[in-house]
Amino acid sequence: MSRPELVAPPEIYYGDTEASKYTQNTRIQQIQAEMTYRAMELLNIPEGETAFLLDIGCGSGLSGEILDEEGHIWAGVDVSPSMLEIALEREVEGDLFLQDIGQGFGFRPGSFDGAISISVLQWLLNAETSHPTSSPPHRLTRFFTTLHSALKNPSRAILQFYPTSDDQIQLITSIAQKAGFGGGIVVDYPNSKKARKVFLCLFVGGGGGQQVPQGLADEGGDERVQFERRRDRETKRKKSAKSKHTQDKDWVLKKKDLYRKRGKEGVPRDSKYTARTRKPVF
C-alpha cells in the first residue's frame, strides 16, 4: 500500500470520504492520542501552566482534543477543507485556519508558546510541480523560517513525522537549523519496526543550553511505563466520554434549537459529530 503523501496532495487525498474515514477510525484515534501525549511530554511545558499552542496539520481536531484536556489554548492550521469542516462539525475548541504550511505562516512574531505536529512534515518532501517554489527545500525553508518567527523565545516545537530515509532527516534538520532552530531528532523504540516513531524536537532561544531529550527505549523501562499510563488514561477518557455522550447530545441539540428560535446566526448544523467534544461551543 502506497504512503498517502505519494498518492496525491493532502488537500486532494483528504477529501470528504477519506477525511471522514480517518476521523472515525478508532485505531487512528488511539495512535493520534498516543503521539500527541508524547509530543506534549517533549514540549515540556511546566505543570499547571496554560500555554497557547499551534497545532500544525490539525486535521479534524483529534490532537486538539488532547490539548484541551491538558488545559491549553490552541490554534490549528490544515490544508484540507474537508478535514477542517469535520473539525467544525465536531465543535472543537481551537481556532482553525485553512493554510498550506509549505507557503509559510502569517502569524505575528512571538504569537505561540509552542507548537506540535503529528504525521504532517513528510507531506512537504514531495514536489507537486516542477516550479522552483514547489521544491521540498523551498517549501521547508518557508515553513521553518515563518514557524521560528511565530514562536516565543524561549519555546519548543515538536514535529512527529515519517521519514523514508536518512537523507530526508538530514534535509529537514539542516533547513530547520538554518532557520534558527536548535535541537535535533528524537527516536522512540528505534529497534521496533511497528512502534518506532521519529520526532523533530526544535528549540527557540534558551541560550543553547537545552538538550535534546532521549527517546523511549525498547526495553520497556520507566519512560515506557509512563507512556503506557498515558495510553491507559486516554482509554478511560474515551469510555467516560462515551457514557456521557447521549446526555450531552440532547443538551446540545436543545441549545441549538433555542438559539435558532431566537434567530441567532452561525449555529452549527446538527451532525453525527454533535456533542462529541467535552464542552460544546456556540
Given for the second form:
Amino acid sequence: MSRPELVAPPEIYYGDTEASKYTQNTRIQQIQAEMTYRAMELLNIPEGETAFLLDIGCGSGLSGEILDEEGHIWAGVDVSPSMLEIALEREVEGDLFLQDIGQGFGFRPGSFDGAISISVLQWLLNAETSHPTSSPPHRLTRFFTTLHSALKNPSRAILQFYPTSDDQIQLITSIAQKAGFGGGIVVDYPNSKKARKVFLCLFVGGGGGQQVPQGLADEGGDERVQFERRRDRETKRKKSAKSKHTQDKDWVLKKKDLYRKRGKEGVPRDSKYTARTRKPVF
Amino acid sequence: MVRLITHNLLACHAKGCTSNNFPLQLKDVQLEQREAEFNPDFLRRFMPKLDWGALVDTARQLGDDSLPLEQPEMFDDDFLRKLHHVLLEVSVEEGAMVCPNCSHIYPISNGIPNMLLAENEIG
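Switch over from the form predicted alone to the form predicted together with the partner chain, please.
Let's see the whole complex now, leading with the same chain.
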C-alpha cells in the first residue's frame, strides 16, 4: 500500500469519502487516541491546569476530543474542508481554522501554552507545484518559524509523524533548530514494525534545562493489533490441550498396571512397543 | 466558531504584512452564544496574553459593552464572569475578517475562517 501523502495533497486526499472513512474506522480512532495521550504526556503540562493549546492538523477532531476531555481549551487548524465539516458535525469544543500550515500561522507571539500534531508533518514533505513557496524546505521553514513565535516561553510542541527515511528526519530537525527550537526526536517501540512511533519534541526557551524525554521500550503489551492477544491465548490453549494426550512410557505402564489391579479385562500386555513414539505423520 | 479568545490572537499572515495587521476587523457577522465552563484560574493566567484594547473594541463592535475600557487592576469574580462570557461564549458563525493593513479578506463560513493564501501572498 502506498503512503497517502504520495497519492495527492491532503486537501484532495481527505475528500468527503476518505474523511468519513478515517473518522469511522475504530482502529484509526484507537491509534490516534493512544498517540494523543502519549503526546499529552510528552507535552508535560502540570496536572489539573487548563492550557490553551494548538492542534496542528486537527482533522475531524479525534485528538481534539481528548483535549476537551482533559479540560484544555484549544484551537485547531486543518487544510481539508471535508475533515473540518466532520469536526463540526461531531461538535468539538475548539475553534477550527481552514489553514495550510506550510503557509505559516498568523498567531500573535506567545499565544499558545503548547502545540500537538498527530500524523501531519509528513504531508509537508512533498512539493505540489513548482512555485518556490511550494518546496518542502520553504514550507517547513515557514511552518516552524511561525509556530515558534506563536508559542509562549517556555513551552513545548509535540509533533508525531511518519518519516520514510532518516534524511527526512534530518531535514525536519535541522529546519526546526534553525527556527529556534531545542529538543529532538523521541522514538517509541523502536524495534517494532507496527507500534514504532516517531515524536518530534520541540522546546521553546527554558535555557537548555529541558531534557528530551525517553522513548517507550518494546514491552508495549497494549500496543498490539486487536484480537492478537486472543489468538495467542487460543493457540497456547490448543497446544497445551494436545500435549495432555501424549504421555511418557512410565505413565502408560502405571495406568495399565492400575487397570489390571482393578480387574479390567482386555488390558494389552506390555512389550517393547508400549508407548513408543510414532513417526511424524507427514 | 471563532471565539473572541482566538480572534484576539489572530493577526494577518500574508506576505509583507507585518505591521498594523492586528486586530482583524470583523464584517457582516452573525453571532451565536453557547455556554462554556467557567474557569477563573485559566482566565487569570490568560490575562497577560490578551491585547485589552483590541478585545474591548471588538466586543463593542459586536454590541457587547460589559467590559471596562481600561484593564482593571484587580480581577473580582463579577469581572471574570463578564470576561468569560465575552471570550469563550460568544462566537462568530458567518461573516469575514479583514486585515486593517493589506485588506486581505478571510471569509468565515459555518464558523470556520478560511485562512488560505494565494501563491503570491505566501511569505
